[in-house]
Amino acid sequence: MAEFAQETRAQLVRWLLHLKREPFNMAFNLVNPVILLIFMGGAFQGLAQDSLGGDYRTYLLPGILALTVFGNSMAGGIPLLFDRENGVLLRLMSAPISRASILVGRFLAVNINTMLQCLIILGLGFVFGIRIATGLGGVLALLLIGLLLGFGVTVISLILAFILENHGDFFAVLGISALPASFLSSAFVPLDSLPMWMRVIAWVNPMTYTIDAMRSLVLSGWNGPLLIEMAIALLVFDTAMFWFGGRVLRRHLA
């Protein structure tokens, strides 16, 4: 176990280390949260006082939050899919330490960049005068929630990094997954609003649970009902992730 540790802890602060030098990566994928928050919500900023009675960007910020979450999780696989690509996963599967450990590391230095995004989002938001009803507990519950939901959506990665052939396929996956996963979701605007077909899919959408979780928290403060439906349904959608993800790699990793 204490090996197993090390092994995880050194790949994990070589991801790090990646991300320490290219910094430029984590700015390009937080130029469509700003966007979004700076430009769609000042757009529809005197819309949604009409319609939802309040500030569209604080409405929007948990939308924000969660497509961060979803989208960096997405693309934790593509460094690996380089790896296979360039032979140094091979290299790196060839050497006398646990497999498991290369998937661990990088599982969790792309939830650790994920959080890093969600806080400079959030504190972003504080800039343009969001304020969280549920204070400082809130935002450590904003961020647990975006653990749940990048747990499942960075397995999907992990095992897109080792099915796919190329990085070109999964850049198409991902180029294709993040939007439709947004809109069919109560990410822009409330599920009433949608036509009755995308509403049916936006239930079955982890998003929607996840958004309406945050939205709770950032607007009105601590629902324990909601909250708890939120749990369940992601962590049902996590573990049934976790278990075909370990059966898929697995079988890749043998």
Contents of the next structure:
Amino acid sequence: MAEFAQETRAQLVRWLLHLKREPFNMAFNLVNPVILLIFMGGAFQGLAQDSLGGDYRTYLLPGILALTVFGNSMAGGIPLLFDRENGVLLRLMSAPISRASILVGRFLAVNINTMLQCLIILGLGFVFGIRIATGLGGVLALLLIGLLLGFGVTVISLILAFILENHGDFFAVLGISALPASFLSSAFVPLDSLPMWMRVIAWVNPMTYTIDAMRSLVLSGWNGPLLIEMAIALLVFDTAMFWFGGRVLRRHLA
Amino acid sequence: MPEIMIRAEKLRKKYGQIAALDGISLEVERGTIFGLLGPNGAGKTTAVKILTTLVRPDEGKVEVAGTDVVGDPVRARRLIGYVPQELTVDPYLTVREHLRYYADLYHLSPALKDSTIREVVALVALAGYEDRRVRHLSGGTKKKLDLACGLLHRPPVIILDEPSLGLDVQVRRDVWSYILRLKEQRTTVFLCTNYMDEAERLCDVVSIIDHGRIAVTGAPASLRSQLKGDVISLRIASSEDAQGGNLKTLEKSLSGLAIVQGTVRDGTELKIYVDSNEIALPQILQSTASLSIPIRSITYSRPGLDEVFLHYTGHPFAEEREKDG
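Show the other one: the form predicted together with its partner chain, since we just had the form predicted on its own.
What follows is the whole complex; the chain from before opens it.
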């Protein structure tokens, strides 16, 4: 156990050093959320005022937070794929380490990174006058909800890092996943304004539960039933991903 | 009784229809440098992957320092240091961060970590580079760091896959001197190479591997001395002549001589294997004169590992290298 802690900490430190020395990578994932917040928020402000009866940027913030979490978690496996491609992974596998330390170290680093990005988005929102109805407690809750979504998505990304052939394929998957994941949820518009077929997909999309719970914290206040619904949905999603990931990754890291 | 640190028995590994290893057996004594010498695609990397627990053999047994590699891979991993062929250093870390990373992966205690890192840094002459980012290091220095990462846990067995591939002459000599120093410390070194001079310079024992089989095993010097005869290397004046078929004509006419055992053509060079250079040289010169082929140089030597390879595998080493890339 002490050995596992030492290995995992070493992996985590490696990725945190990457984060420190490669801050541009973080900026890269933030580009789309920031553009959406500033420009889309501004562009649809007037239009949305009548139908939503409030500030559209504030309405949009939870969707953008969820998109930030999704994008960063989904990209989280890429460095492991690079390690796989250039022989580093084989070298690590020749060391007397638990294979899980490779996954756990990366998993922790991805989610720490995600939290930092969420804080940046929240800070930017504050600059644009967005105020969270539930105050600082709400900010903490937003981050926790973000983590609950991020956990499962990170596992998907770790799986992709081991089952895809090369990083080209990975970037293709990344490119086509973020927009549908957002549009097929309540990220930009209320769920009941979506056409029926989109609503059906949105119902099984964990992003929807994330965003609905976040939105109530941002716009109105603590909504118990909604938070419980979100917690159940995301825990089911995470558990399923951990179970599936364990099965697949055990085989690929044998 | 010498202590055997690596023992492989009848290893077989197939990838699809291709037998990467076709029943190889070998033994390496403690404190010696063993070389697996062969062209690319001969099965060297497969052998290394089996030794380092990364691949399971289809058949056969492997032991490292008495530990069954297939049966107890976790224990075996503690006993080996592995430095792969390609560079595996992380460009974003500094040299020290890198060494600490590997020190943790090999579970060095905090008390030992810094002193061990200092020792290894001294061994591969990385002093002064500790706080430099790997990204800014030269290729040779990166290789030294890569090597250092495999030595941190002081393993009794070091496995090096093509340790001097792509290095310039000076770094290559440096790496060789580190490997010899490891031997002085009674570490057992297993290395793969496709460089004859590397095998000759470093290895106590060499196994020549070809198409997944070991053709011959022995000390480089005794392998060479077992071969009778001489090698005559003849170079003709220009490459255009070679394309014009001059060399081919010459080869054909020389092959007819009773004293010539065989020939190998490589660019503008022709290697002629003969029983005795004293008798062969005049005859060869006569042939070139009668064909009026201008010669740039002609030398003769005792057989090298090239000739050992040819003798035991029946085909030249260089030809294979070109084919595989």
